[in-house]
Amino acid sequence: MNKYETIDLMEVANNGAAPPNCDITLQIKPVSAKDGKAKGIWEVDEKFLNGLGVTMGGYLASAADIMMAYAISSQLQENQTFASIDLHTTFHRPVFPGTVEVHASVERLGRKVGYLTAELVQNDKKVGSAVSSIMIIEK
């Protein structure tokens, strides 16, 4: 059994309950949660910044696996839990300090394992995109 607490990711994203620590610490706020899609809101500020004054990838790769999380949720059963497996992250452009949007979405959904997308967007303009394989866990 786990000693932490788990978070219900739905009641976050669509209540307004308290988020876990992973989402507090990357500034990262869902929006929605729903039917395999959600949306979150990241504000970058200076401290995701590199040596060369743009966000380091690995932040937009934790946002969006974040969001991706919050896809999935929305489609699993109460019985069922997840985790990444593989995550493959392309950087399409630099971040620089303010709003990014993310947008997550289940492609495909097993009975093992899921297939899922996310697009990081600032400005109008993409980002960053990541694929990933998520494994779904009987509880």
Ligand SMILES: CC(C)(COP(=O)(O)OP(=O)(O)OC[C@H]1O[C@@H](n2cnc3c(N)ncnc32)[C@H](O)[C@@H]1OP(=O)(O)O)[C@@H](O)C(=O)NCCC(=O)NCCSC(=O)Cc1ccccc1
Contents of the next structure:
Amino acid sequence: MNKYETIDLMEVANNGAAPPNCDITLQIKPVSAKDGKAKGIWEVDEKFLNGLGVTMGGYLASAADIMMAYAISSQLQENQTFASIDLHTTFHRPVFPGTVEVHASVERLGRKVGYLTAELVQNDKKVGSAVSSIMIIEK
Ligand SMILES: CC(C)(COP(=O)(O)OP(=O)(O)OC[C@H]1O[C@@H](n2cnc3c(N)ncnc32)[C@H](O)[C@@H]1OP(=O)(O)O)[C@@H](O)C(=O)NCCC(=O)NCCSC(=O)Cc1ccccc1
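Could you switch over to the form predicted in complex with the ligand, since the one displayed so far is the form predicted on its own?
And the full complex, kicking off with our chain again.
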């Protein structure tokens, strides 16, 4: 398994380097990460549907968690790594197979904790939002 430093995640988001396994599994592609903001494109297909015919909510949480990792990585130093320590997700509308944009932002960067939000949009409508705290760890 390849291990990624934060600088490697920036190469994924901004220069097309090969993504980590979880991105491939979820079918999410980061397209930019800079100055605490990250954007990803998530291709949702039938494998993400629950028994009710809509995308299972945990996958939305995963998409938000992944893109918030890129957002915080864009503001960390080379001697720092991170771990998400909580994640609250709200499901505003059902998500169907198609494309979902995921926008993540660092709202505040503390010395030890970053405070982040994410918004998920399908067909120009907000389908979900998430809030997370991410621990900053000195290597
Ligand atoms: C329905 C409600 C919960 C509440 O809505 P309200 O407060 O009444 O709000 P409002 O009237 O403003 O409508 C807003 C939007 O809501 C939708 N919509 C509303 N009514 C209907 C309807 N009768 N039929 C169909 N859709 C309806 C519609 O898109 C509408 O959009 P629009 O504004 O027209 O463009 C909505 O927030 C929602 O669907 N959230 C997503 C929930 C979700 O997908 N959760 C994750 C999956 S569950 C899971 O994973 C657990 C599990 C695991 C394993 C196995 C099984 C389960």
